[in-house]
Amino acid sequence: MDFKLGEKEKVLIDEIAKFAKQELPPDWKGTQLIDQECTDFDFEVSMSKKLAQKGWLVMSWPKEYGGQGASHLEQTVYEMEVSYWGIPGAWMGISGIQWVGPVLIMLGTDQQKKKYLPMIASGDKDGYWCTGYSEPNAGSDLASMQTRALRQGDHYVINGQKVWTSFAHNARWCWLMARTDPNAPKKHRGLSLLIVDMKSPGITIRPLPNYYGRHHFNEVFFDNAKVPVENLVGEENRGWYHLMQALAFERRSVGPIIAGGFRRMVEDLAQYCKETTYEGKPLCQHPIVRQKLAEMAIDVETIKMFAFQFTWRLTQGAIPVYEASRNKLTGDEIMRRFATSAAEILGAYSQADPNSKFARVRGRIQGAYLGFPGNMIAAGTAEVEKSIMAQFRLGLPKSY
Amino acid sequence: MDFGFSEQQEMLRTMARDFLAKECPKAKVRELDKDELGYSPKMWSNMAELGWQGLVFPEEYSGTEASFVDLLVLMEEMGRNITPGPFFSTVALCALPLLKFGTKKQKAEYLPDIANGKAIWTFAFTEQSASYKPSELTLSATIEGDDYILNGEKLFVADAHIANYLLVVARTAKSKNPEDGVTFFVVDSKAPGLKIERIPTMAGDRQFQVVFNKVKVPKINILGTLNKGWEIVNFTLQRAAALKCAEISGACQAVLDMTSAYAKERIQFDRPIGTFQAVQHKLADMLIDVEAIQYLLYQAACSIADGEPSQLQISIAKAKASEAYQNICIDGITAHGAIGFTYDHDIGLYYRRVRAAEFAAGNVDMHKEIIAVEMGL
């Protein structure tokens, strides 16, 4: 049993902290934990291409992808560090860098391997990407999706709609999930992987902005929009089963990129609290703001903990399932405890725009306090981690 | 990153489930809960023979030079299996300091006999208030001779009636700062002058009000420092809460394992009541909060093992793991239904230790404050 860092890791950490100090602006107020999402697109391409010199973008992939063939560990603490200093552009859009590479990685062929991953690795915009999995009528019972691809000679022709699909408006590429096969007896049988040009004719992308007026979501309509045989990924009809192997890469960074973020909002809010006068003394000085804040304490510690747990397993070899669905959940309850007991200490001024000059925090309350409903959603809600977990680790009975 | 411990600590921990599982069953534990001592002297001399009580003393003191980490393996059994008995009092709370701030004279007599099983010890800190503050502390012991006499009383000391010795921490000095003028003393409990009398509790749990009227102590019974005691008092706190959260992890698991069978045992509306969803998300959060008692923890237990200051892993542990060992025991009783409120369930015997547990060196509130020092504020 060892929970220090080694050498490599340490060095990292202070290579990162150099790298955002330089080339962040400093009044930056952060990327959004929620979504990581910057408002500035050609700042965020050009942090990409920076990272991508740094050898940082892609740095788990191999070598010959462009990667530095770095160890889970390294991984995990770059993508807590990036996150702690709110560097945009780590993620090449919403799946890019996460589950879009590693996939193509494993089950690509050596022809989208050669044309995609460099456009990944390089932090050009080109290798920006969005995913198409949810839709109106498929969300947490993702397996019911009706988009369909049909094969019309070397073409898939879709049509259908996708919903929530985050970044679509910037994103060159989609990562797009459909159904191949009506008349499969199962539904989860008959998916298909698809690797789909966003610029392609007959797709529309419509805004779909969230209730704080931000647009990150979008709806996707495809209309006989055309995608060449080629761009399937892995076996035809196999798509869910590859499906679940993407989840469990987009999974893996939930833990580091909350524990990361979230240490960080931590700190700022605790110098405010020593930095503000309330009610005749420091803020941080009323037993109330104290023992909030050390309940924050230990939550970054135990998000964090559960990071560095999960990336131990898959140096043992082991596929963490519940683990996933264990951060993805304490992440979100992390960040529903924060926000709410943040807000509650900045009083009246949580309410300030993040832009304002009333606003307090770098106004990351605010961004939190909105945001994180959003985030309890994606990627799966409270009600399936748990079930997910109740199933794979407690042995109970399948529930829906 | 090792989350993994060793194929030692494996096995030390399948020994001790296996010893106590024969050795202390539940109805032993029931059995003792209403026994005129509340523990088991046999028990007591068998975990001896395996070597538990000196199981972190160098050899020359009888014991086997495991680690902290060892001991915590230990001790997350013994707090799976609920074992009634004076270790904590005697291994966390006085022999750890013994082993650190004592003379080679005093650890050459005291510290064999603990390994040894054939004494007792416990730890008597806290008085009216219940509080760790340094300011509560008023037991007061006066020089005369070559004694010190103590006047005063402790309460809550677990294990007075069965303890050969307590280690008692008085007021040699008042000053400004009042974590100065705190002294540690050995107290032989059948010295002339020492009353004590039992605080019936929840859990069955032996803890007592220890009053000292006169009680007279030479001067060599001095653990440590005159005066600077409160070093010794950090560190016996920090140790002894580490620990404390083991037993509070092993019981937290083992109120997960036996809900989570029920739940798949237990049949209504003909399907085990673990098919609804309202059932297993209730033992989902209960998983989350068992793993999240086991990490903190076992980083706390290794930077004290590596000798680093760890006072805020120590208390952002302890605090979690007391808040949540009662949650989950809340949800565990609730997840059991009726049956979960009977005497003759398991369930209860973990759920009354929860308050003792959570007191045992710095509830929640204290530690949380600690935290708040430790992050700056």
The other form holds:
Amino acid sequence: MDFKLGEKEKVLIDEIAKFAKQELPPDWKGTQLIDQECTDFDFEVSMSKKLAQKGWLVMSWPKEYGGQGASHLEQTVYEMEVSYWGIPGAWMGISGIQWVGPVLIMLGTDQQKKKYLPMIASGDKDGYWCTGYSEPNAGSDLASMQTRALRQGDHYVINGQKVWTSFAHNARWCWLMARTDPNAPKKHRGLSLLIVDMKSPGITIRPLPNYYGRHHFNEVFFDNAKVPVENLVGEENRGWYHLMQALAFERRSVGPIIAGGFRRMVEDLAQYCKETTYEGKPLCQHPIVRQKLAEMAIDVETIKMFAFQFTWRLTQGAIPVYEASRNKLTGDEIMRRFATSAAEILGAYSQADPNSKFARVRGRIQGAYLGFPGNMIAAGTAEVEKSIMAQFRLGLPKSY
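For comparison with the form predicted together with the partner chain, provide the form predicted alone.
FYI, this one's just the chain on its own, none of its partners or other molecules.
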């Protein structure tokens, strides 16, 4: 494996840095995976459009779908750098960019590709997606979902509820998994992926603010909502297998996001430790603090190498299976360790509201600490990821 960056990647890094310095406000605090919120949605959309105009938003997609046909390595470097700078809009409707688009390229009809992919690539509001998987009684055990999509003529009629639906209040489209065959012999069968217009009659969205006041979760109710049959993705009743591919794309994205975003946070935290004194000397001179900072830096390098290794596998023509789960699991643990250590270093300051005058390190530590438990569940718990790794890397039998 050769992780050495070429001239294209180095130029891209410089261009993104220049873009961030020109386009972001001087006091910009940044957004990233562990603190998913940009309260100014219009600003986020405007930035997303600018990224699209630069050819970066979906740069590795084929040109006919709005991409640049860039290499997987360029895509990975881009994801790391926009996360480092906390550029809003880079992950606008992350569902569409990271897994809806790639799955449609693989499985979508020509009509679906022509309609939806350019929308996502444009960075416009109409390209904003949410993902409808989890339900009140179906989280990690997604095969137990009960939302139904029963076919009636040229439509599916959807009834049921989804929960923890990130950014449904902003989304134009929903990437929905529903049960199309309630009589399937096994619960993993009889599920289908559908594209749902969030403006359709019969859809109700209710906010679910999390326990520290941020609103990106929602619950979504479907009451006889109609979806054209042409919005079925892939094969009817084989949605479980399509879902596994979508989840692999989603989990893959964690590595570059964590590698870039946390590199910036480690740098900021190290600077804080240089400037802050405790017992008569800078925090950075205290052995325990130095050890924590060193461990954080090692974690960042580890997830970066995992992200590059995954990318290298793609360049070799391989289809990574367990690596996406490995990166997701590693990223989750890094989030937990970082947030805990950073909160310990800041002490009471870690509890300050990000907008408070007492906030430190750009106000990011409170969000990191309060946000990591939810992010560790998103896209699959540790138990789910370990089971995938055990089966596809170690060759162990299924537990059921």
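Positions refer to the first chain, counted from 1. Source: prediction; values computed, not measured. Take the two forms, find the largest set of C-alpha atoms that superpose within 1.5 Å, and that set is the rigid core.
Asker: Using a rigid core alignment, state whether the CA of Gln152 is displaced by 2 Å or more between the two forms.
Answerer: No: Gln152 shifts by under 2 Å between the two forms.
Asker: Once the core is superposed between the two forms, does Tyr212 show a C-alpha displacement of at least 2 Å?
Answerer: No.
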